[in-house]
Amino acid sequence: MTRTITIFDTTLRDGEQSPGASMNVEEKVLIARQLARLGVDVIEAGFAFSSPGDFEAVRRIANEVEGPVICSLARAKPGDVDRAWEALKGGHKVRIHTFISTSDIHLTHQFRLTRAEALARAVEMVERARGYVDDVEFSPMDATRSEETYLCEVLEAVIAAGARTVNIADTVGYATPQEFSQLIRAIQQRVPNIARAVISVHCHNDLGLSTANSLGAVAAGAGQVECTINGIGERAGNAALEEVVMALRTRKDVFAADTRIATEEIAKTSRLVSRITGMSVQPNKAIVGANAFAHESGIHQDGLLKEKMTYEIMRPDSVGAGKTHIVLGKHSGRHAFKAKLEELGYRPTEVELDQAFERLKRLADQKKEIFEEDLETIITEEMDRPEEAYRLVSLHVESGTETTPTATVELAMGEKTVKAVGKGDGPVDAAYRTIASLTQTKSRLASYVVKGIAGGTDALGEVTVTIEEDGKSVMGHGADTDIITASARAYLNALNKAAARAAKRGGEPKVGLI
């Protein structure tokens, strides 16, 4: 039987308290709204007590936001507790949260009370907490750290005052998820009444575990996770609430457990987090990351393309994250070259495939990121390309503001190759001049236009020229992200381009530079 686990999300008030996450209220009520829209349970809307923008965010919240359980945290203080009922009262649904740590370490060194005095301040702040509303939480904070006997002896009495959550809150990330399982299993185990209470999770990310932990938790038995978007929280964050809510939906065979999140809202909500605070989403982040879906290897992308599950475990619009992207690079094979061209709307012939996809690998060396403008400009050429008179074998330019532009230049011209070296008013002028004399061909250079394919200083770059002989005129284009290699890959096309019209009249090729 599947249960429905509980997502509590924290991301107003946990993920706020990422240095430079600071929103205002207008912010956190937008955030609110969506995080309504993706479904969860409950949103701790911040921290009542802490400050008038927090208490007004929480006020706000609890009166406008429908659907979710509206929590405020308060501190185990009598002005926490009743400073978070001042902001809740009136809304629909209401919780007040509550907690005072547990562990040795911070009740000898930061709070200076003793055991004893710790749990009678437990018990007082959950009971005067229920004085005001019946859905109150306890978090004995730092429990992982605690000593187990004294951690259950306060979770009995909490349960007793009425608290109808207890979440095991492990602060500082210091579980690992055999412990942590463990200590869920031992709290189930040990707690007389603990069947009066949800037992929630709280897992920060400071070893890496949080996600981790949340769901060894689950599996123990654990009915609320808490956590946040993008997992954004104090120090390394909290657990993800994208990564503990896909898990589940995914692994249901082996958690057989599942959430209310609509997932389909999920990428939504991270880009709307990400936007309001700032704090980007590392691409490489699971579910929500840029290259969640995308693959560039060319093993993935062949299995991709022949069945989606060889390589991806959940679709990309089950998360709102659109469709798998199929990324070009020099790790990509030729079947998804020719699928991607395909798409574009170009169905070259095996041997233009081939010439394209070798061009593709070397550009790919050259740029970080092959754009679907660089591909149209590759295989356009591939398709346009005349029967080759002349093929550039090499280029080498000396330019410069106290150097004489020189060009050196190898063509192969059928069975032969020859070179030469030319000088010229810059460095294209100084190339198409050794080309002419190599290729003893005439024309008139009519136009010259250079453009970016795209963004960066590593873009592919386009020359289009146009050569005139006798009132005609032949185009020539030449793509490269040396601008003076696609020059010359301009002018040899056209030159191509002209003598294969000559060929077809039954003439010598005449066109050339003067």
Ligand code: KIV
Given for the second form:
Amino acid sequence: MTRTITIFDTTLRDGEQSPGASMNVEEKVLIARQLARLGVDVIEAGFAFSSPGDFEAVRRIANEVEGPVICSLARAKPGDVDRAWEALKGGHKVRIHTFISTSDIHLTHQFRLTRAEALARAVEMVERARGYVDDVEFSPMDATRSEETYLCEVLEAVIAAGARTVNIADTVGYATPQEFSQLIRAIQQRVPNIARAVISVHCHNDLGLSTANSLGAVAAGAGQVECTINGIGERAGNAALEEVVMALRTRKDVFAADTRIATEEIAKTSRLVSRITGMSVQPNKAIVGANAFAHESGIHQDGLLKEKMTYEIMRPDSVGAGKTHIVLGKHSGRHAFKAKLEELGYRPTEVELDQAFERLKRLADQKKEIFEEDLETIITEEMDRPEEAYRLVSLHVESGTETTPTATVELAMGEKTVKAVGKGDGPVDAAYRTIASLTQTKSRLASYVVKGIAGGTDALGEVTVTIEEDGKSVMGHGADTDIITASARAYLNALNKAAARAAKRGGEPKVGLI
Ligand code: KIV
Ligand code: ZN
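Mind sharing the form predicted together with the ligand? What's above is the form predicted on its own.
Following is the full complex, with the preceding chain placed first.
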């Protein structure tokens, strides 16, 4: 039978403890509304006692956000518990979450309390909270570094005092998955009244183990997971909601557990939290990173185009992340390139495809990211390529503040290759004059337009030229990351079109630069 795990979201409380991630009340309400749409069971809206802003956020969310249980954190102190209730009391479904440390490290060095004093305080504050509301959660802070027998005594006492959820906190992200799931099993065996409470887990990510520890705990019997959107939180953060939820959904066969989360809302929620907190999501972050559904390897792309299951364990649309993203780059295969062009509406011949593919590979060596606009430029150039009377083999241009611009151009013309060096008023002029002398053509350059495609200093530059011959205009296009090379390509493209036109007319091409 599949168990339903309670998802307790603490983005607005522990998540806000990420350095630099503080949010104002309006922003918290906005996120809380989205968390409700996402379908979380509990929203920890803040720590009411900690500041007037937190109090107001808890109050407003409790009053305005419907669906989830709204919770406030409270230290095991009367003032904290009372303030939490003050903030929550207008809401329909509310919870007070109180906590105290149970590890000797914390009790001795930080709180200066004996174990007995801490236990008494925990019981007293759970009872105080129960005086206000039935739904009370207790967390033994630093549980994973606490002595197990004492931890179990505290849990038994707080459950007897009325705690409905006991939250086992790996406060400093110290536990390993084996240890943590073993601890959850031990609690079930050693706490006599444990069946009266839900076992929750709260894992920090200091060793990158927060998701693994949370899942291990679920497998061992935990019924609630505390987590945050994008895994934000104190220091290295908390278990990421999206990872826990999608692991349970994708591997239901292993965990026999699922959640009530509307997973299609995950990407949107992630973007909202990232935008509001200013904490960007690393591209390779599981589930919500920009690359989570992007495939660059040619072998993977080939497999995906045949059957998605080959390299995709989740569908991107299941987390609201749109479509699988085939990234064209230096590792891509011809098959993926062709599929992408077809998606863009191009049906190149095999020869055009081969030539465009070769250019894509060269471009991928020069440029970090290939955009759709780059592909369109390459393919339209290849599909619009006339019979080539002249082909650029190499180009070298020297120019600068102290140098007369000089171009060395090598062209393939039919069977032979010709090379020449020429000067000009600028690098483009030098290249054009040298090409004109090599091709022995005469034309007037009527227009020259250059534009960057897709942004960035490594962008592909596209040059469009119009040359005139006998009162007729011919347009040529060229693209390259090097603007002078793009200019040479554009000029040769126009010359080739003029040559093809002249050949059709049965005459000799008569173009040349004036
Ligand atoms: O990490 C922690 O121990 C906490 C508690 C308040 C649950 O955030
Ligand atoms: Zn925490």
